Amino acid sequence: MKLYGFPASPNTWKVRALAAYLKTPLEFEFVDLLQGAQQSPAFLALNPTGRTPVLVDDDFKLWESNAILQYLASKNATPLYPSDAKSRADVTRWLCWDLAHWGAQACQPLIFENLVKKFANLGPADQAAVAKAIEAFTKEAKMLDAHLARHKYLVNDTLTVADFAVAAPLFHAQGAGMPVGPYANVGAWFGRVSALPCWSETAPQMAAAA
C-alpha cells in the first residue's frame, strides 16, 4: 500500500501513526502542498478533491483520512476498530464529530490561521476567524473534557481509531494557539495517546508545518 500525503498535516500524520501501530507496511509518497502538487493532473487522478492524504491499495484509491483509518484497521481484527455494532457506531460517532466540529470548526482554522499562514507566507492571521475558532474549540473541548473525566479513552475505555483522529490536531496545539490549558482531562488523555511510540516513529521533521 502507498500513502500520498504531507507529513506535518495531522490528517496524514494520524494515518501514518496508525499504520505504524498496526505494523502495516505503508510506502509513503510526499505531496508538496506548498508547491501545489495536490493540484497536479497525476494527483487529481487519485483524488479529484485535490486533498491529502490518499491511500492506494492495488487498484483501490481511498481519500478522506478518517475513512483511511477505518480501512486500515478493518484489514485485520483489532480492538482499535471493534466489530460489535454498538462499539463501531460509537467510534463512527466520534469520527463524525471530529470531522464536523472538532476539526472543521475548531482545530483546523486555528492551525491554518496561526501556523500555515506563517509557514507559507500567506499573510497575517484573520483575527475574526481565530476568535470564532477559539469559541468553537472552547465549546467542543468542554464537552470532550467532561467525557474524558469518566473514560480513559473515547470508546469503551479502550484505544481506538477515534483516539487517533481526535488527538492528531493537538500535536500542533501550542503553535496553533489552541487553548487546551483549562482542560486537564483532555491533557491527560492526550498524554496517553501521544506517548504511543507510533507517533514519534512517524513524526514530521518540521512539526511546525501543518
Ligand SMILES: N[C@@H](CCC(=O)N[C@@H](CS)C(=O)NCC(=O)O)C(=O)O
The other form holds:
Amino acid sequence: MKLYGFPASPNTWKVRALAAYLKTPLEFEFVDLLQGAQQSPAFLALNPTGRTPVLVDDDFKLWESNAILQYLASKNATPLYPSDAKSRADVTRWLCWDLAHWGAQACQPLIFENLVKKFANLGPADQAAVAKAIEAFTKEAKMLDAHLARHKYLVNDTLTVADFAVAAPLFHAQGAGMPVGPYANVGAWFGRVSALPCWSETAPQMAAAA
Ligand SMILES: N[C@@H](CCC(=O)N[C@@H](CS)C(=O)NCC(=O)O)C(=O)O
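Switching conditions: you have the form predicted alone, so give me the form predicted together with this ligand.
The next block holds the full complex; its first chain is the one shown before.
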C-alpha cells in the first residue's frame, strides 16, 4: 500500500503512526502542499478534492484520513477498531466529532493561522479566525477533559483508532497556540497516546519546531 501525504500534517501523521503501530508496511510519497502539488492532474486523479492524505491499495484509492484509519484497522482485525456494534459506533462517534468539531472548528484553524501561515509565508494570522477557533477549542476541550476524567482512552478505556485521530493535532498544540493548559485530563491522556513509539517513528521534522 502507498500513502500520499504531507508529513507534518496531523491527517497524514496519524495514518503513518497507525500503520507503524499495526506493523503494516506503507510506502510513502511526499506531496508538496507548499508547492501546490495537490492540484497536479496526477494527484487529482487520486483525490479530486486536492487534499492529503490518500491511500492507494492496488486499484482502491481512499481519501479522508479517518476513513483511511478505519480501513487500515479493518484489514488487520485489531482491537483498535472493535467489531461489536456499540463499540464500533462509539469509535465512529469520536471520528465524526473530530471531523465536525475538534478538527474543523478548533484545531485546524489554529494550526493554519498560527503555524502554516508562518511556515508558508502566507502573512499574519487572522485574529478574528484565531479568536473563533479558541472559543471552539475551549468548548470542545472542556467536554473532552470531562470524558477523560472518567476514562483512560476515548472508547471502552482501551486504545482505538479514535485516540489516534483526536490526539494527532495536539502534537502541534504549542506552535499552534492551542490553549491546552487547563485540561489536565486531556494532557494525561495525550501523554499516554503520544508515548507510543509509532508516533516518534513517523514524526515529521517540523514537529520539533511546532
Ligand atoms: N478531512 C480531510 C482533510 C484533509 C486536508 O485538509 N488536508 C490538508 C492537509 S492537513 C491538505 O491537503 N490541504 C491542501 C489544500 O487544501 O490545498 C482528511 O481528514 O483527510
